[in-house]
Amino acid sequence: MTIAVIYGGTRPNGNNEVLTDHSIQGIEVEKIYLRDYNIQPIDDMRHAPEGFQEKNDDYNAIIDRILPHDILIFSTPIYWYSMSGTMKNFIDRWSQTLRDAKYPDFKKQMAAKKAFVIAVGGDNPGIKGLPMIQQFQHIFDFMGMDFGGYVIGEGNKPGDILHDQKALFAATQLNQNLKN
């Protein structure tokens, strides 16, 4: 079973990758920064006679490293109530993979994936959080993918998530999980 994590923050160690580092702590994993990446937003182009055309950018070479896995971690930052903007990008450009004939199974694979949602916010992110998961939930729903389950923490400042007892608890759980 190999796992791919998909960090979406764009602060090199913030919170979302504290709390996400601590539940792989000991896994081997294949890390993924989407920060590091170029990925463009998606032209809506699913009911033009042309179809979506190519973007010149990374997003294609992320799906290439993610294919391979079976466990995803999806690490994002709660931002306005939602998934990072970075992430919320490489997920919309799904819907031009889905028709793109050189991933002529790219919905079949994913559904074989389990996936997993990490999230640190700050503004009582245990509650106002929620709608992110359920849309997560949404996306895996629709692609097939198997919800494992999620962990969301509360941090602001830099080393905030250190002081969230119940978020690291939930994170050594899942720690434990992956590594049955």
Contents of the next structure:
4 protein chains.
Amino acid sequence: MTIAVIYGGTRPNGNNEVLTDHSIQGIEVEKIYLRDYNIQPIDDMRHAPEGFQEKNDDYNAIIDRILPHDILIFSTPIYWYSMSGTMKNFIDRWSQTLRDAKYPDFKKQMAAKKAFVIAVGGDNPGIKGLPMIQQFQHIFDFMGMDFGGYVIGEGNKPGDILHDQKALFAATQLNQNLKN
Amino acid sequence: MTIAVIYGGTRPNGNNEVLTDHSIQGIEVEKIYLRDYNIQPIDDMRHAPEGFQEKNDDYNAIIDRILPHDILIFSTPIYWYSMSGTMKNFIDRWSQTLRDAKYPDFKKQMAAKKAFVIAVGGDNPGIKGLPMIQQFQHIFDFMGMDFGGYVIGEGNKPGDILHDQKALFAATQLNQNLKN
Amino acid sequence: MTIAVIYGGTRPNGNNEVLTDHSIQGIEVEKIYLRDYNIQPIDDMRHAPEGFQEKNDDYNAIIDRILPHDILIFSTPIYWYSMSGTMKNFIDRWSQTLRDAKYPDFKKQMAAKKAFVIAVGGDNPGIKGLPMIQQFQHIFDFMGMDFGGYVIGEGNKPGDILHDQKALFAATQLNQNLKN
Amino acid sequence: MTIAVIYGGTRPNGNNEVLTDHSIQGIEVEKIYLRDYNIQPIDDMRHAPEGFQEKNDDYNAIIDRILPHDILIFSTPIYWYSMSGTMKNFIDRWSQTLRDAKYPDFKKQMAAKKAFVIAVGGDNPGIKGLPMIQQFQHIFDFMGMDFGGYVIGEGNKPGDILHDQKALFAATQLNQNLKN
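Same protein, different form: I have the form predicted on its own, so give me the form predicted in complex with another copy of the chain.
Whole complex next, starting from this chain.
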């Protein structure tokens, strides 16, 4: 069982990264920082006769990195009560991959994976972050992925997350879960 | 009372645009198609000593277009159970404007506006689009904006929305509401 | 195709009843007013050796009335952002019926039905009533029932609902839907 | 600072009680088991000329027990993705108390309290219990109460909750929080 972590934050060592790294301590994982890639927004060409066009950005390179893994951890700061726009653009593009002849088994491959979400927000994320969790559930349901669980932490300033004992404990639990 | 419509879709004449245009028929509005602009994702520099850096993209030009208006209509297709990544990146950047010396009254100006949401999705949006509506509520609450209401329509293929009588009626209602 | 309407309100001719009756105009339906019945709260005896005990209230009589029908309409005022306690007690008791030897096919029979929800609330029900809709979705999913749709109206004082044009239109749409 | 715990479960020593008792270990609290009381559903008489009528049940006795306390813990099993019907009937009746001349300061007194929710469910409560948490938020917002936080645990059979390490830790955290 191998793990890829998809980081949606834009600030290195942000609270969500600290919390995520707590949950993967001692485990070898593939770390994918979306901010290091050029990901264009989707152009919805589902209904155009010519279909989706190649974007010539880095999106497919990310897909190639995640597909070999069994477990995907989506790690995102909560910006405006949802995942970062960077991560949203990445997921929006799945609509293109679902119709991409180069990835004929994309949905089937994704459906074999287990997903986790780790998210940190500053404005009452335990309540106001819940719609985002519901959206991830819908996303994973659509792809046929198993939603293994989520950890929500609270933090604004760098390092804040280290004071959220409940989130740290949940991350430790996830760590043990991932090790077994 | 003047109106700006912020379109988050990537497909011209997509279902959400058709539904939106139904709701603004006979009303002069400023139409802003986010897909025509280069909007970079936010770099979270809230806690960096140097602060946020100019992005040299088109984001501020959009802000300049919306600020003079009294009513904002957020029109987005529902991609993966939420607003498009394009619209999300636009909203994410508000965090920067909130700290931008060039827009000292950004929050106050936004708080004086009334907001509406029009969204069309293909996978049971009346249920699975609800978390997105809750997120818009949180966003508007944070900014102090009045959430005037929303219209959710269902459609996948071009023109589908014309068969969603309930959504069309709601758009007509909104049209009358906006005219008064 | 026959229809049973389950009314959860406690006030005769309340706004949710008016809206519901709009949606069933010209259709023969079986009307079940929960307030006319004595429905005891469930006693959770799932894990007791003796199992659930007969309650000697009217609950089973209601089950006997709904089971023959193909379509169930749950009509409830929104009390405190959710269905009425009366309707909640009725649904809580399904846990007992699921284990009741007198109803060996309860789940199977329910799974063959289509469900609708009609609800009227006074405090921004289009937003604050959404968690209730999500709960109905979970309930119907558990039972394997098809969730055909919902109508949310706004009203406080008697007759208020007659001013909610959007809800009335949606009820008219549902009416046509039910007639076909 | 004194604490009242309002238990909505119907099974003595149910999982939600075990989890709750974990969170109040070593603290003197007033324990109110709703199942020990006769609580009638509300009759919505807000708009009747004669107003609400006395119910001659035990509801007011419960109100008298909770009003002196500073902190209220709502402890409920998750039945059908929401609070128990017993607890719902209790809360529904607040509409009556808000208009009851015997409790002229009901809202003001409630607004001074801090609320917590502890809930245990068997069907993926970390996701499917979220709408209930949102409803509690709306309820507390309406009353002006501060929502201090919530703990969701997973369990079906008696004792299951003792295996939910994350919930137990959160309960321990709440325990320390309540002691300070």
